[in-house]
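In the block that follows, a single chain appears as structure tokens, in the form predicted alone.
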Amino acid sequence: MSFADLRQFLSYLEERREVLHIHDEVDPIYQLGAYVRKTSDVGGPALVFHMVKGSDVPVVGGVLATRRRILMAYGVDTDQEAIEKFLYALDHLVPTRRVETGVCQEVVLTGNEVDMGRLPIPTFSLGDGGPYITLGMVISKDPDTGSKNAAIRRIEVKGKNKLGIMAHGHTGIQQARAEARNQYLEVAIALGCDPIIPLINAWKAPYGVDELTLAGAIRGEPVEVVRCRTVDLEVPATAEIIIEGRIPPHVREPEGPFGEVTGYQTDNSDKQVVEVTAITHRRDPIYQTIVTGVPSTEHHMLKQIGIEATCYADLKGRFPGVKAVHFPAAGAVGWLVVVSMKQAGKYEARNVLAHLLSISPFKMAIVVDDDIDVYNLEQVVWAVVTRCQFDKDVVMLPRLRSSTLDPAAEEPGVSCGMGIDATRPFGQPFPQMSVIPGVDKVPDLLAMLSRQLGR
């Protein structure tokens, strides 16, 4: 099934006892973030905060902080089904559908009415430069080609009508092209969308692909969009809140520090700003936030399926024995990849490692046999320590292009890649795994305990 908006998904989660309502007042400075951090740590429910200090707008957090709820958003039961659905959608994009009106514009604030302080935007980590919008889908278009882009960017509140933005990736390309013309880049920031939209926005689509068309393909129906009031862009019509604005050319101001996806604080540095021209929202808006920082957080979970699907498709086309690909949150989702495969010949796993380390800024790649569950890090580590001889089965590739966020890098954007072949020696005798038969026939013990305790 697909969900028309965030509210419909929250109702679906309510029915499955996946939502906890917090009615005590919480402070948006640290306290709200602490709640969302806690539920991420324990695989807990989505949280609805009904009383946020200084605001009458409720906040939801942790909505997609578990793989379980992400699969619900995709409308599937297994990881493999989600991968297949994503890959099918990539080849069957569904164009957006323009509508004349949308609930995201029931209230329109422009001019002196624009005030970012109206929104309960949290401050998360000690040392953060201020309140941060962490689940803002930044929509923009290429000034040369008109191609559209939507991506989650970190956005710092700098004043009632000014934001600091880390305009990198495809947003950065578009901003650079506008700046070369001495032009503003118009942007719209969508908050509180149906769950598939942030899941797609967290993934880096090929340049020129409109992420909303991919979201439509996964939903099985077009994403309805409405034209903004002050910028020439279209936004999801059922969003909770839209912030419209422009990035001026040749303007940079300090942004940060911020607790990043690596789990470490990044220093402040000069970045682009957004001049806010309008805020539109539902009559009774909900503000959606996510927390980031030390894995695992919702930020890490959002990224996984998209990059797992595209990496799987790439590897499967080259190495048919590949069975599964996983990017554990512990690897900051992108720096550690685990691949399971059935080798067709000696050392094929090393070819997989070499390919992985050559195409992306991975710091570590691990290849295991197809009897290892790539989603179970205990099994992966067990395979590494029992099937790998480090002097022969570990490869190092120094001075590879890497992420500029790597806190251990001696040179920004440059790191050492490591590949671990944790497969059994091909074609050679190897001890048999110990297996206890019948485990799959044992009933659900936790459900039995729950019934015994009368829950």
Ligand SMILES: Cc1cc2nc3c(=O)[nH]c(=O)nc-3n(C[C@H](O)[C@H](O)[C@H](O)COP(=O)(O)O)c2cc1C
Second form
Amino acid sequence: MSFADLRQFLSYLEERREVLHIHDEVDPIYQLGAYVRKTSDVGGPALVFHMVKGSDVPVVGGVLATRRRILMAYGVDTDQEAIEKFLYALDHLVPTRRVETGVCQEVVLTGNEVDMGRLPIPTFSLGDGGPYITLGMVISKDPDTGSKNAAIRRIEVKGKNKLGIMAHGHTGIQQARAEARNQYLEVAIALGCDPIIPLINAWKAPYGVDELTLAGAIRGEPVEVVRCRTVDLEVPATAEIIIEGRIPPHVREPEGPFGEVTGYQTDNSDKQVVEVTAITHRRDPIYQTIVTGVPSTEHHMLKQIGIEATCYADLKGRFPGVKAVHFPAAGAVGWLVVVSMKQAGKYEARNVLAHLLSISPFKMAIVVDDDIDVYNLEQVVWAVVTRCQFDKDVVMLPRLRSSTLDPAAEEPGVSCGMGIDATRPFGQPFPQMSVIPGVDKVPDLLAMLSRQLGR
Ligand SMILES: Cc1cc2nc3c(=O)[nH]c(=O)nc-3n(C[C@H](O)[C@H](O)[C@H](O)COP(=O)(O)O)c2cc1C
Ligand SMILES: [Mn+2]
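Swap state to the form predicted together with this ligand from the form predicted alone:
Next comes the full complex, this chain leading.
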């Protein structure tokens, strides 16, 4: 099953009691972000804000803030199925399908009509430099090869028709190539897409792979795209809102601070800007936002399945005993990886650790036995403290290239890697785990309580 657009997914969630409508007026400065933060803190519903101060556009937040809703977006029941679907799709990309018209262009605003202030873009954390677009899919093309890219970037609203952008990754490669030719890099920012698109745009596809073709493969149907009005790019036709613009060469302006995926404020520094050339949208658009910050947030949730799937496939090819791979939100998704496995022989877990730590920017890797659920951090920590002797089972690899966002790094982009072998000593006797038989046969006690209380 696939969803044509964000709305169809919202209806699907609505039927499953996963959507809460907020009709009271909410301030886009901090208050709206606080609601979205809270719902992700309690594993709560997606939120639709019908009255956002200063704008007539409703806002939706927290749509993909739980793993449960992410599995619904993938159309699967289990984590393992999502991972298999992702890996199959990687080998079976589905090209985008060009259509002549799209609802994302029902209203077209250009020139003086462009005003970012009309959109209900929230300001999130104390100290942030301004309002931030947090779920903008930045679409651009390589000026040398024409290859396409789509990636989520943080985007600061700096004026009526000006944005600041953290153009790292593939967007950064394309911008540098355009700059080398003294050219603008055209961009289109898609907001409010079918849920697979943000899930794929948060994953590092190999350079040259158009993320929309991978999204098409997971959907099982091509992503329909329509030509932009003021730039030579194609965007998802069913998006809610599209911002078209261009990044001028050799221009950098202060951007930030912003509360990041690490859970810390990042400084203000000079970054690229986007000159907005058009805003196009549906007749009655919805603005989609997400929260980022101290784990766990929707930002962390969005990143997990892609990185877990590809890390799993990589490990499985080398170490067939690997059972599952998880990147907990607590590790800012990327800095901590937990792997469960059945070792083929003594010390194999240490080879897995060595391999993991060589893949930048994992700061910490833990290998546990296959009876431990990698998604359950309590079990993982239990394995670490009960199956490990730290003088023998912890390895340190000082001074690895890592994330430039590591707040504890003494030298930017350089961190110490740590691996923990939390498997039981191979082939040696080890105490039996205590088990109370029949726990799985006990009925749903919370449902029984609800019935007993009559609600
Ligand atoms: C909510 C969210 C915000 C993100 N913001 C940024 C950002 O500002 N800059 C950046 O380089 N990556 C950011 N990322 C990570 C990129 O989306 C991710 O690394 C993606 O793979 C980049 O695409 P690329 O491989 O085409 O460069 C963000 C991810 C999410 C989920
Ligand atoms: Mn890319």
